[in-house]
Structure formats: C-alpha cells, structure tokens
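In structure tokens, one chain follows: the form predicted on its own.
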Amino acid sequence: MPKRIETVVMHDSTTPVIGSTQKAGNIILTSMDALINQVQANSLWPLTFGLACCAIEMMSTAASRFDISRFGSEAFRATPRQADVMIIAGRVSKKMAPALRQIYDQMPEPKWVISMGACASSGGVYNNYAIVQGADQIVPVDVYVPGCPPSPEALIFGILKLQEKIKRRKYNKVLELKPRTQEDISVESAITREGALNEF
C-alpha cells in the first residue's frame, strides 16, 4: 500500500489572508489592487483626535489589556500629515468644527474616519445650539461605533469592519500619460486667467 503524505497549513486568525490569491509553491498571483488594499488595511496610523470622554476609551484600546497593534493600528499619530485614519471620539462643538475639517484636510490620501460614539455620531444628547449633530456633517464618514461611551472592543470591531472596507475598495482609474501640446498649454493659462479675473 503506497504512503500517502499530507501537506497541512496552520493558520492563525490573525495572520492576513490576501484576497483572490492562487498559491504554487513559492509562488503566489494576486492582483495589484488586491495587495495595496491588504497592505493599507493592515497598516493603518490613527490620529489621535480625542474631544471628551469618548478618548479614554480610545486610549485604553492601545493599553495591553486590548492591544490595538495586534491589527496594524498602534502608531497613533499627532500629527495628520503621519496619518490615515481620523477616529473623533466626542461631542464635536461647532467652534471645533472648522478646526476638525482643517486637520481633516491636512491628512494626505487615502484617509478615512471613524466616528466613536453616540455624541460624534449623531450629537448624543446634547441637542443644542452649540454641538454639531453629526461629524459627517462636517467630513465624510466611514465607519459610525455606537455607544455612550463605547467600549475600547467597540472601536477595535469598528476599525475591523474598516479594514473589511479598505480590502473592499476598487481602483478604477488607468493612468494615461501623454505628452502635453502647446494647445493644452494656452487652454490652461486661459483658464488661469479668466478665474483669476473672475476674483476681482
């Protein structure tokens, strides 16, 4: 009777399984989209935007007891030009508001925002004159984590299924390089000028 040998692959939850991928050996084919989008999700920088009580929470997720680094997300950063992930974790006062969009604003490509808790996602019970009822109000939100406060496995859940969207995320856009003409050039500079007439 010939032996019969079987391979066996471990796998841990933890470790990142790429997306349409085909194993050979020491060869793997994916597509390009597939890789970015697994590289970004697992390497995600967050920046540190705290507004009231929400952010003790945030900041527990970093302590060992929940070990945000486990998910790539531990680098949180203080400035947001390090940053790809806006978390607001509080009310969001209207005298904050512009400064937020700034800040937004500041991060480079791709960004993305999680809104932590009831008050940064919908005003929470301060429905007043003073508090924005909303952040996506003011920036684009992509991920909501309900609760007052939530807690730090509540964020960590949020920043998963923002993950599953990154994984998600298709790129359409095909690069077309060509030489400019000097048609193009005077088109531009019309342009240029009849806006900048147009600020007068």
Given for the second form:
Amino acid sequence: MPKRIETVVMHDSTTPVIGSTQKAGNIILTSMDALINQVQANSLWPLTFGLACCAIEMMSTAASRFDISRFGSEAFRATPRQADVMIIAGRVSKKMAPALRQIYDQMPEPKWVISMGACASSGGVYNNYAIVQGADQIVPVDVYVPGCPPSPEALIFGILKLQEKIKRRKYNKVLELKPRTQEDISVESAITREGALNEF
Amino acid sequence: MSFDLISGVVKPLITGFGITAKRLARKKVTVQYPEKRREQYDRTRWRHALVRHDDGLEKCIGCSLCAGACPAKCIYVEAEDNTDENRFSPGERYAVRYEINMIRCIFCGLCQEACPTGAIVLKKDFELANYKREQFIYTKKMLLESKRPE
Ligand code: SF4
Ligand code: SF4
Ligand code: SF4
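Next up, the form predicted in complex with its partner chain. The previous block was the form predicted on its own.
And the full complex, kicking off with our chain again.
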C-alpha cells in the first residue's frame, strides 16, 4: 500500500496554500512544484514598460502608499534580462510594437505579461490607425487589468491574479519551465510565420 | 591620512538611524490592500450596475442613449417591446441584451450621465482583472442588480 505523506507547502502572508496529500513517490516533485511556484510567484520582478498615462499609476503602485514590495515586486528592472513580468502600462502604438516584441523576446523564461489599462488590453478609446488594438496581438498576455487608468489597488489585484495563476502551475517535465498553451503557440507562430510585425 | 572613527562612522550611523527612528513613530501611510481597503473617493467610478425601481422593475428602457454617448463604443443594447404579460420595465420597451466590454471601457461615466432613467450606475468595485479577453464581456445578467427581497 502506498504511504501517504503530507506535501510540504510553503506559506506566504497573502494567499495561503492548503497542503494536499500525495503518494510518497511523488513527494519530491510535487513539493518542488509548490516550492518553485511559491518562489516565482513571490518575487516577480517587473519590467518598466510605461508607455502612457497608465505608467503614472504603475509608479504610484511602487511608491510607499501602495507598496508593491509587499508582494515581492518592488525591483523594477530597466533591462529585460533581469525581469520576470512585463507590465505593459499604456497604449501600444504600432511603431512601438516591434520594440515591445523584441524586449519580450529578450526576457528569460519563465516570463509573464500583465496588460494594464484599457488601451494596452484592447485599444480602449483609441480605435484608430495608430494604436495596436490590444497587446495580445504582439505578445501572449497572462492577466488583463481594465481601467483607465487602473488604480494601484486594481493593478495589485492583477498581480495577485497572476500569482494565483503561477501557483497553480504543474510541471509535466522537470525542466519545462513554462508550459505554453496551444493558444500562446498559435499567437507566436502566427507572428513569426507571417511576419506580421513587418507590416507595422 | 588618519581615519576618524567618531565623525566618519559613528556620527553618520546615528544620524541615519535617527531618521529611521523618527519615522517609526509616524502614522503608517501604506494601504494594506488585500486585507484592508481604503475608503474610495466619492466620484470614483468602476464596475457598472443596472439598477431597478423600488417595485422590482428594471429602470433601463433600452433607448441606447448610453451606447451613443460612450466614447469607447463599448456598449451594445438590443431593445424589445414590453407586453402586459411580460413586463420588464415601466416604459414601452426594455433591453433584451445589454452588454459592456469592460476591457475597452474607460470608466468615464458618460453612460451614466446620458441615461434618461438613471438605469446604469458606476459603482466602486474595482477588482475586475482576469485572464481572458472574452471574460470581459459583461452581459445583462452580470450587470443587473438582483431583486430586493420583499
Ligand atoms: S488606459 Fe487610460 S490611462 Fe491607460 S494609457 Fe490608455 S488612456 Fe492612458
Ligand atoms: S463609462 Fe464611459 S467608456 Fe465605459 S461604458 Fe460608460 S460611457 Fe462607455
Ligand atoms: S441604460 Fe439608460 S441610456 Fe442605456 S439603454 Fe438603458 S435606459 Fe437607455
């Protein structure tokens, strides 16, 4: 009969994770899942990608009144090589689109994208020739935060949503760090295959 | 060159930690968001709600004025006639479909201003972030307030 052992689960102050019982043979891998997820979820270093007015609220989220460092995201990085999550704050113009994609590609895996505000998520009021109608046409977006601009609390709620998503991940293979959905793959291959960026 | 321990190390340390110590006694400014919420300002505008009259009928009469006023063009209204057996609103017509694309909405409140019956109201619920774009089409069912218990 397989022995049942309580899985080791780390806790953080905001979202408690309830331990589950697993078969003894799985204990190392499942606890590694939980451990890696906890570590990654609680030290999301954002990439400063302020493109318009939403960036002001993003800065305000980082300041002491709302204090994003309570969630381990205070280290705003100016280089994609050190960042985990790209917060697209503001409308993405078509001239900015190739740069945005390039910077996304330069970020090391695992990486996530938060699309902050109406403009970055869908184009917002700017339904015109100059603005990309949603950042998900260029990069796969994990969390959309509506608002114009989203208040710091709304952005923090978005970050918490992302943390929830990260904590739910399961690794099929040990080294496969970001299991991509079929949707992500189709978005990306559409971009590279048809050279969609060239038309911007 | 001699190194002065007092003025070079101890004094700056005391000055620095002195500022920290003074700050400790001040009121804390950080809003502890997920646990505690700050009081929102009076004019804060977030998620919409379709409200009802006191007798339980919907205020919305399906006139589409809100959709016309919306700068983001994110409201979709489809109206239908009320009948005596099937009455949703006191007016002639009611909205069968009422949809707002929350991801395009800029929460400007112009729909609220344009509405002749005060049916659409922007409330203060800001926790709207989600994972998929389709999840942001808020249907009439999601927007309409539930009937008050008799
Ligand atoms: S959503 Fe509003 S605040 Fe954000 S970039 Fe667009 S116009 Fe500016
Ligand atoms: S708040 Fe403004 S953008 Fe949003 S639905 Fe109303 S009119 Fe449209
Ligand atoms: S919400 Fe108001 S303005 Fe919009 S369709 Fe209903 S009654 Fe007309």
